[in-house]
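Heads up, the chain below is alone and in the form predicted on its own; it's given as structure tokens.
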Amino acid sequence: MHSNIFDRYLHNNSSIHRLAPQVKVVIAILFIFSNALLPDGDWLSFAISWAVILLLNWLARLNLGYTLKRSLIVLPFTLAAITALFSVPGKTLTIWQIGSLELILTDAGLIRFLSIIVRSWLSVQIAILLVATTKFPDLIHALEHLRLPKMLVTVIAFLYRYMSVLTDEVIRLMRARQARSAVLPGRNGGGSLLWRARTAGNMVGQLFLRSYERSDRIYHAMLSRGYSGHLRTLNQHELNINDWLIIALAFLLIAFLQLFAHSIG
């Protein structure tokens, strides 16, 4: 596999970088599940989870704000949970009348919504840290070792490998469209909305056909070179006793956090 423009791995010589990829994937999954199970409004436990992320950033020799700045991209997507503001029973904070629709904002709904935002924000941070400290080929082989379906792992691997190729195809299609769309002085380029929609649909269709033909050629080329559905690597990523101890320690710490959170809740 070759790196591409979507690669976010940061070369460094830290204890986190040297961990086996299976260990980092397992810890990331445990962390995300732990965030999902924390009670709504347990800000102390959320703060502890964030402190763990900052500690891992420091151990990975990354800027403490590295995951913080990049995790802000998740905030617009959390608006999908805005209905929680009005669907969770609780003490009424305010009532909004929109025509015949009455929206009742409750304290429990507000806490649920803010908790969802914090959970998503923390989960994205640990995912960013995982990608920044693990080479993508190693991440793919870790998923294989963790017994994810081979078809799913293969699709992810080839999506990563050829995403830059598809991006180049899109750029060529856009350039070809611009070369065929002359703009007269003093007039706007392009046609009506229907014309633009038809042009965009033709471009999507062309991209699909080119991708399909390229994938067929690549698949037959791989078969001729002995591909059998398994992505081979020189590094087998065998777990040693220290790796198992780190997984056990992470599990115990997360279990302790859960007990602490639900005991004070």
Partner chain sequence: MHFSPILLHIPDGFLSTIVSLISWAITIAILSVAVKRTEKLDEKQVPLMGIMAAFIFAAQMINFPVAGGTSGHLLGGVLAAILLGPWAGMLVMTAVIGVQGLLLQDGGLLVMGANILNMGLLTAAIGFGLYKVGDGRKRTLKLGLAGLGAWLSVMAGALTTSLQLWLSGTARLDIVLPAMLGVHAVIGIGETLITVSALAFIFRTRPDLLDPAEGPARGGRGWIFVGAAISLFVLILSPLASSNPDGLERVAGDLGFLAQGKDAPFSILPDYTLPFLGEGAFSTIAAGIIGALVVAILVFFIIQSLRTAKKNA
The other form holds:
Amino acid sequence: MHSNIFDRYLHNNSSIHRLAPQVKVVIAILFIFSNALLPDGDWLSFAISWAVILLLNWLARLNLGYTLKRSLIVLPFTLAAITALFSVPGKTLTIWQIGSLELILTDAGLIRFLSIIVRSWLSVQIAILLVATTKFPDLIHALEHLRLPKMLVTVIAFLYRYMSVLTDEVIRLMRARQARSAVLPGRNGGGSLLWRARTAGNMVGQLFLRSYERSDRIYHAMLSRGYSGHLRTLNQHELNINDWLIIALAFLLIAFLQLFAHSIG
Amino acid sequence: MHFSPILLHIPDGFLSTIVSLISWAITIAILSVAVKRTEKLDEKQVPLMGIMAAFIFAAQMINFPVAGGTSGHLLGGVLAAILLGPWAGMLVMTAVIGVQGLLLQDGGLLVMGANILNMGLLTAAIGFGLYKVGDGRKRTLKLGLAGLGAWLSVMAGALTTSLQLWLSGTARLDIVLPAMLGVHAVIGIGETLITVSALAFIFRTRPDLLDPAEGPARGGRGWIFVGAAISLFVLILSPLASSNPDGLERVAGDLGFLAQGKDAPFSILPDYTLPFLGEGAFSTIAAGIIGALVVAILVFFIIQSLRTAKKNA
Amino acid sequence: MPPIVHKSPTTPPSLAENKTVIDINNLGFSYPDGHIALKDISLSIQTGEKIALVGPNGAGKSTLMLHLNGILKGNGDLEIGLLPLNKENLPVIRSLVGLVFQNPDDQLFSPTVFEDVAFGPLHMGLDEKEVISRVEEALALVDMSGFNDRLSHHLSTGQKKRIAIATVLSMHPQILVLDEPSAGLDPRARRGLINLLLELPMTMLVSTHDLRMAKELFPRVIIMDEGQIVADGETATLLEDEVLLEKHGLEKE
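Switch from the form predicted on its own to the form predicted together with its partner chain and print that structure.
After this comes the whole thing, all chains and molecules, with the earlier chain placed first.
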């Protein structure tokens, strides 16, 4: 994993890309929050929200097909919501009998299920929009500005720096395992489940030791450049009046949408 | 590209606003103690925790074939807590889950509090609590406890995820709970095997790193109670709720949690009812246990933070 | 831990030409497991000298380098820039000695190039303006201007090595201590690195297995084996002495 999946869009230079990262984080969370508050079956409000997302996508010059494909990541989880189809009382559409279990599909259940899926799908598109238009190091700065504890921000920064270094190490370990797990024709290869699990466990242990030793060397590198237990960073991305105006505007639009959704609902 | 370890990363939209917010509140309360505790550790802990977060992230990619095309993965909460101590382990897991959600959309943002709670905080607490029982005992007992903790941690995550989905009106308890627990009972075995063999490997090569006397990262014996409490919660509630989901539904209904038939059961907007205001009694054993546990955990954290405050003063 | 306040971060003791910048007397060190890594090391380095440190793996080269800014503490006297190495002088000494580790992935621990090059100056207590100008200057010195916002994990090994050197140049060190700078580089990147080292004016102590580079760049060579200095002298003489080289696991180039 050498590169961020969104790297190809991070170098676009749109008005969305230029927004201060903490502004984008705040608006994205507000927007996702707004989705959660929209009533079930309010398709018009869902459509308005999607239109806004599409507009932002267009402003940021993202490839819509790419965003949509990426948004399918929530698909497997819809399995968890499938029982919503049968859990809300309403007009019966059909009844399935599976063993002793009687599943009554209602119209209200269907609306609930579809609403959950749509909310989830819209929300993940907002999250995609956020990372596709903001460099992750800037997002880390944004988290610091949003008063996340310094300790946690630092751990996240290290994680971001080293996740690809260590995943590369894992890939090398797995390749080495693969190279040594030859199976003779006609034999059942791979060893027992316990043996396979132990091999994986040894790899995890190996990775831990390497990582531990690496953290020692990094600590030395930090010490030799003046670290003494107190991390300093430069305060970039201070918010100006325009940024506040944009946040206020987004807040107003979302409040307006909510008012609209709940007055017609 | 990315390998989602288990079906526990809830995306946005699947939890109601109120369940998301309550989960965030609990998560933030616990994390603020964790931050205070780890800030006092020596300066070397900072890069160590950072690299350990990357280690857990990468270790989650290591899989092993189980059967029929499925494979076992590591979640890592128990391993992180044993290697780094409970508080640092929680922060490390939080960073991992946070980056997975933010950078890879593996898990939502509004529901991230729930994801951190289910996969990071509960797992670290239960794992460290059980492991702590083995202090000063034989290595095999320690490994056994770690294995048990690993299995229970996955079950705890599956249980709380199911409960959150159900309380959000997203899933029917009588179906989602047995399904989630059933699947994760098997996934948990993978977690156990990897956690135990990784620890055994470290015991063989660098036993000094697992010395309970080493470093201030270690937690006190109070963790045993936390671990035992969460284990009991899982062990009692899982079979009870699976065999008698109606009972739990009724309790939750009485407590005002469930609002069957409404559009958005737990909307915090004023045209819907506020939760917790139901007039029901704590009539069943399940509710009793939940209540007692919440109180016990809250008391524990309050005492912990008071102690911290006193020491700092 | 409270931040260390540097009273005068930008004014280390000024060093004239041919003054002793590093003075080590009878330094010994053993690791907690009992392994003796350094035995009776005595060494003196003058301002402006360019020195190669060679010897087989495990000879103690890296251990010695870690002593030069107080990351490891052995027995014996160490003076850096006329300051005895002790806790009080440590912050100043760490800005005097620019230590670059062998693996650039350990040296570059921040998400972006800018943050990494700024780390040293920031922790010396410099103000924002000065930090930014030092980053620009250091990146220009290693010919990597414009890489500020690049992500460290996207760089090639050669680029990482250059940025790693920039992370200490931004601290304005008096002496540059490099561990295996040419290891893992392809011929072109190695040549680029040699040219870069030729251009940098400060005192240099460089451990390396690359004897051809040593001959090209460093007039003086120190040979270490089993924790001891076994030879210290002119590169032109020592690196031609086949018997000496062979005795200590080295090969004449």
